[in-house]
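Presented as structure tokens, the chain that follows is alone, the form predicted on its own.
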Amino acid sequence: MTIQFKDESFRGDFSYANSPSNIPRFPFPFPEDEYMYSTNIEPHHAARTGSPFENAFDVDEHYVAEMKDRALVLAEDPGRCQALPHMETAGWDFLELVMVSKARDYPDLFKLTMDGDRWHWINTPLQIDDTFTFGDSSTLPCHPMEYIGRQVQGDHAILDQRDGNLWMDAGIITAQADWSLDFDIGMNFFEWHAPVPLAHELGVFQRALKFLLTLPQGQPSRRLNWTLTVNPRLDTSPENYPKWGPDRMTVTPENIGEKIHLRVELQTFWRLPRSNAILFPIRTYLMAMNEVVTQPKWGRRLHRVMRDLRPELVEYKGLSRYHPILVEWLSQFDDGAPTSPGIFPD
């Protein structure tokens, strides 16, 4: 195999870490020295070999560990995977897209053989070897969305399109940044985005919805989103707030480089062929501050972004308790030099 999968955890001892070779491929979300909400959507075409943008669905060294963590979350809370009855076809669309993409992009890890409706799927990293009838859920061990959702990194919402809006009618969500599928299921685009400050006033969501409603099949798009989190914990759901909320009290100037993680979401948007629904994968990447600052450009820029972040965003993203000490800690990596455009390290 070309990828060495890590044995690590996103809970308990928090043994998660990025290997030195994995750090430069991190999707650093800031193309310039300041940040404000924007639609920032671009075509999801292959870009830069070795980056998270090279393939349709990125697979990296954390794949097996993330899938084990997903299984733990679903065992504790099956409500993290829900699909309304009319989303069955969309689930099969999702399964097909992932299997075809992964078999094409990672032939040493995944193999798909199609004989009419009879499909044979091999997932070597997870030791899965299944034959099933496409379109017949009784030939899979669970709903097609859950079956493939347990084999692809990132959360996945599936949005039904009707009445000039998008509706969150299905999803497998186990690594979310403080939002709840159980609460949002059945909501429309503006309802589930209601808590976000400033963006409504700036017209960001109106423009985003207009774009998504006309998203064509075969032309996926992507954007990056970000927040910070304490410890490399994937599951920061409202349901488990008592487990992760108190972590904010543990941050000190001495441990902030180890504790605080930049949490980046690579969000992509895919029009599905049979259901006309939109698949919305949210792939989360985590990187400790100590790892971020190994790239001088990133350390320098992150200080400026955090220093000048609007108070409303500091509050909304839950950074208030440790934001001042983070800015002070990052300042040691800012020598005042100019930074180059774009997100990739120099």
Contents of the next structure:
Amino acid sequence: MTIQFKDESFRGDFSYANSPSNIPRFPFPFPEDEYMYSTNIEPHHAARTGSPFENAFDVDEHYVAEMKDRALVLAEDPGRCQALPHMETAGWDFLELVMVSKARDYPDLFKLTMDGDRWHWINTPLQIDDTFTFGDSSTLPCHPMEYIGRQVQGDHAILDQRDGNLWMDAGIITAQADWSLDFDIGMNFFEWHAPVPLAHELGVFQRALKFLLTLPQGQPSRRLNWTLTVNPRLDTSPENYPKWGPDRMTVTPENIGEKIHLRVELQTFWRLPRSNAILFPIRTYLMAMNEVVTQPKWGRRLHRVMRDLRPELVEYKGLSRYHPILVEWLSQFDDGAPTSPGIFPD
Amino acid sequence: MSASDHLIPVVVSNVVEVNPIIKRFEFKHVNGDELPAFSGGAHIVVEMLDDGTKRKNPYSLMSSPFERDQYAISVRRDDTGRGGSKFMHEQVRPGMQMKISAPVNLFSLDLRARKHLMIAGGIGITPFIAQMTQADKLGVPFELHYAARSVSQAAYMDSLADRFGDHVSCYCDDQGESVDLEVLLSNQPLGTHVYVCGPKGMIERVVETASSLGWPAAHVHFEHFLAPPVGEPFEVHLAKAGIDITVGAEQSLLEAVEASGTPINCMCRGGACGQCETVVVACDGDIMHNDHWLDEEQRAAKQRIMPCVSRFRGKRLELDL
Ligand code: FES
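Starting from the form predicted on its own above, please write out the structure of the form predicted in complex with the partner chain.
Everything in the complex follows now, all chains and molecules, and the chain you saw is the first one.
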């Protein structure tokens, strides 16, 4: 099956939308009618043909447009891509993992030929055809992390492991939900998670860190995280707050279905072989409320989750402004019927 | 989920007698596939099917992290141990099929270091061989100081000196040579990281000397080369599984739990990674903890145990498994 890549935008006129066939494969993040903060980590096995969990790195109809948006962000603000000097080996590990996975999972789109250290990479959707020497950065136009980071959907942080902790020492982050690489770079696991409410009390972070420190090679894990965003804007960074902050004032009961987007992060965790670092891809999926409610199970459940969300989380996720009108709007899709367990549509 | 649940089928491609007590084993993937890349300091767990007993021992990879067609480990024969090294020495021959885990690294180089200072004792040399290959390729300065009982027991000394020249110094007890740690650690440039692997006493001396000279703890790295100890057999009740198991004299508690089919996490199998940490439901007796994971307070409380290396003596031990 070849993918029809869409020509669309995540800014300005916001022409981004999901095709009807793309909607059911959205990683809806609520397996039950109630949401509570948890680590909810599971093995990142290939799962469910056609779902975003089928392949190591999901490629969908938004691939080309997302990569264009990334290039725009980096042109404006090169600080969104940074690597401390000791992270070069990790950059090569990341490049290898993505190239090998994509060439295996999407042979009609990506091709990798290895002749010892001489590698030939063809990325058909982005019209890239390059030959380079693996491990020698002078044979690439930029740092290996940036090179491959411009060719894979989602943000990517690379965490160095030392002293029983993880350190955010490299990343290419252009589509983030309100955090900043420039601010977090060099911080350890507890430092960069400091602003999350409730989670500390629950000991969630200690457990998550212990899990990550012993993450084995070849056995990646995943979890889903979510928030809401006004307009299909990928770049909701603190740096650009003046651009997206005021969007919240534009939400009305009339436009809520098209304006508010469920923003889901498919986070995966990979032990990298040569650097022993951890690759942390954060793949963002956006879906307008109007699109979400085309799946009756999702409409019903989202209403219940939003209605019962704890006030601290409403606040933390920045939803306070429009939370009541959203719950009101969603209620029309909740007929009180039970929902089936799990995240996939009925 | 355990690293050692996902095993890689390999064939023993070579067995080399390095000296009377050390043998090197080389493995290739049974299909001729590439093995996973790894970083210097990583170990694999080797599964041994020894006449009905399944043993799993961790060994450091000493082959080049940049070559993926085969792995090499070295095993020192220990006749008073649990029998894993004896099995490797006596039973394992070229052509034999075995299973190994993917590499795990609990002793990796700190890639921020301006210089790596490596201190090895005896068989503790193996992780450094892969690390030196890595440091050399990355172009970061390094120095190895290698202590052995005698020239004949100093495995790989000659080949390391050939490959790395002045970067390598050797000290043999029987020649009256020893490392002067004070001098060595006082004369390092700022930004040096020190790594030590060898007998317990040596690790302690290095850690203490470094700390007394004001080295930041984050620049001092060590790997305990600890095998699960042998001891008296004991009984354990597994509360969730609702069964009683017996841990044999030469078996670890972890191995006995695994043999019973009860799920348990593990990774290093040497008391260092924390994966196998288990809640003690009831304990009437003494736990010989032996691990490097729990702190003194936790040990005294007898509420946690690391089944990979700990043993028990007493009336009753009940675990939350
Ligand atoms: S398996 Fe690592 S501490 Fe027990």
